[in-house]
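Consider the single chain below, provided in structure tokens and representing the form predicted alone.
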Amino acid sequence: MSADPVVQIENVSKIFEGGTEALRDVTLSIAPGSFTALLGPSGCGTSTLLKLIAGLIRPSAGSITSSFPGRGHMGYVFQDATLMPWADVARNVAMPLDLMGLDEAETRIRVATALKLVGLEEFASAYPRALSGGMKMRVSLARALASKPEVLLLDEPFAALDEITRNRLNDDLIRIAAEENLTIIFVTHSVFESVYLADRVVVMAPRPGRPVADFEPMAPAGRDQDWRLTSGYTEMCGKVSEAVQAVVGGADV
């Protein structure tokens, strides 16, 4: 990795019309190929510092910038899979690309890539009414990627599925992190879900949202499911977690 971070967070605070403060204050470092974990309880502001790095938003204060030493797009994957019911799924893959103006050509070959990244290249002629929860998930992540991003955001993407779709898509979305170089940025409220995939945990507080506690995981490159079992994964989950109800308890982190 690089020591030059991809997205810098410079005492970002976010107060909205109506003068709720969602963020105070926030100063964030990513790194160019990490997988960074955004974790709190609801009202940490999350979602919110999310939106403002993908430029949705705008801060009240503080600074974001992005550098891109390759591809340097950024891609967005929401919590609702939102897929157009009268598309099928080749053409909810290519809107972005429908959008950036690729040819015909190229549009084919991405949207063709990206839904083989996510193992649903035999099913690029449904329609999102035939499709499970995870498979449309898996859709929605694939249209994500066939802009080809440096940076991917996903904001609770897995949170409305089973444990068993949800642990499944945890494995892809390693797998394809490390096959395309990604840098990921992912909002959870999971503890387990943020240990399992993040090489970073930054624990957020609500009221206002700021980064209170920050953990390495250290998780192995190749894990699979088994690491789940591990004394390693257990203890750090405890970590974790403690921090999260020192948040939520209102003691200081």
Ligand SMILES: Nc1ncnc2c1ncn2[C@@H]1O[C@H](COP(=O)(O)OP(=O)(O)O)[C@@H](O)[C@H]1O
The other form holds:
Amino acid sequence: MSADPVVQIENVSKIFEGGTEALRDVTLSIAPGSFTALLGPSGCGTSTLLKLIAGLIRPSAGSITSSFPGRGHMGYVFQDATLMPWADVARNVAMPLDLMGLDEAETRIRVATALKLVGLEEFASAYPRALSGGMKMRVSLARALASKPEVLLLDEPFAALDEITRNRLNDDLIRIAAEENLTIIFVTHSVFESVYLADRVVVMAPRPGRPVADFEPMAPAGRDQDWRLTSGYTEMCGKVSEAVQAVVGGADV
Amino acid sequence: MSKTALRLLSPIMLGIGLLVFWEVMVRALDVPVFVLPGPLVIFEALVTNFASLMASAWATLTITLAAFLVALFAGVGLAILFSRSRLVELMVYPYAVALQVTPVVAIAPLILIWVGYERIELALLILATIVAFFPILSATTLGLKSVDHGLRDLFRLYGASRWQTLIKLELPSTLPLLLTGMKTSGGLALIGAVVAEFVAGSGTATGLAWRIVEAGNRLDIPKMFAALLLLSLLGITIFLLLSALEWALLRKWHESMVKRES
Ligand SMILES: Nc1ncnc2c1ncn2[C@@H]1O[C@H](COP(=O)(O)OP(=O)(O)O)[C@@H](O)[C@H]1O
Ligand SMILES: [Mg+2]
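Switch over from the form predicted alone to the form predicted in complex with the ligand, please.
Now the full complex is given, and it begins with the chain already shown.
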């Protein structure tokens, strides 16, 4: 088949100390350059799965291998921008490079490049409190891009934003993913968002968290908002919706 | 009149008004000086005893500042230790609280005996530090516990060392709370120094508190007021300096420094 997976998750289970079984026997391989959406109701273990991939927590069973060990190869974006309020935008974006010990000149170039990617060149010396929610998320995205990662993990990154801002950030993300040749794993609760963004949608079920359906929506390269109006898009949304409905039993959505 | 001018002038105007009222009333009612001296007499006492009062103010200030600095470093240091080891926190914290809730006046005689009257300065320093220490410890402990979990995760993701995490994440996160603790602690250090001087008593102490006792014994009420005035000026100066430090460090980014229309 295609090239070796960037991330290989094999028979992974995670049981937290309190006894919550967050994930059971998850097997998933992530192809290089792919855009995978993890879709499911709250509590289906998506955040846990991303933390496992990032190596922030250890699996109770199974194994996770990444073809890029070492730091700086994974970027992580949370639902909150999680910026350091005491540091201006440039220093926030520089944080990963700073921690990894890059020299100043290289850091400055990378920060400038990352800010340009998200369209915030003008705001390098602004403090987070002066920025709108959408701009804060852009800073958060720039910070994740600064270390030039191979893999970008996004945990409901735009869920707290208004729809207009969210759509713009989605388009920017598609552009950046293509330009930087990124592998993306994107958690969302929205069927429409997942089908719009991803070229693969993995539907997860809760209690315990596990993948139950795997779609390849085959979003056209260079897609834009017009794609939302096509019948291909609508059809795929319908199919994915059905899988989600099956998971939640048509109730408590 | 501009808002800033109003903010500066209005308390000054009130102060001058009260002083004039005080002077007038003391004269009109013919209040004896040993009951309540007027502002002019107090000022006169300040001028006559200027050298000795300033020397005393300097002595009290030195103890206060030293106690504040020791409390700052010890409090922050212990809080960091607590954040690194839950066991240490569980073991030590109750004793820190016990030290805090026991009135310093009650501990003072014991400390004085242990340290010895020949090293009175050290005894005063220890007592003032005990009083000033707790707000720093509790503010820093709370601050270190409240560090954003997402940021902690990111620091781990990028392989930050403990030292990097402390300097670049934990201390900056704690700074606003620490500065509040420092303002409380600065005032308490002065109170601690004064109380310790009172307890230390005759002959040995040289600070402002002792001048007050001494003047009281001689019924030199104007001098008492003059020393009291210097004490409160010390307290106000410490508070203003720490507020200025807070403003300088937080003004660019902290919510408490944002001016809003409504
Ligand atoms: N650190 C933790 N300790 C204990 N239980 C947790 C922890 N993190 C998540 N869980 C539990 O694991 C389950 C999955 O959580 P999570 O991965 O956050 O789901 P999602 O992100 O899909 O909403 C939930 O029941 C949650 O309460
Ligand atoms: Mg989640």
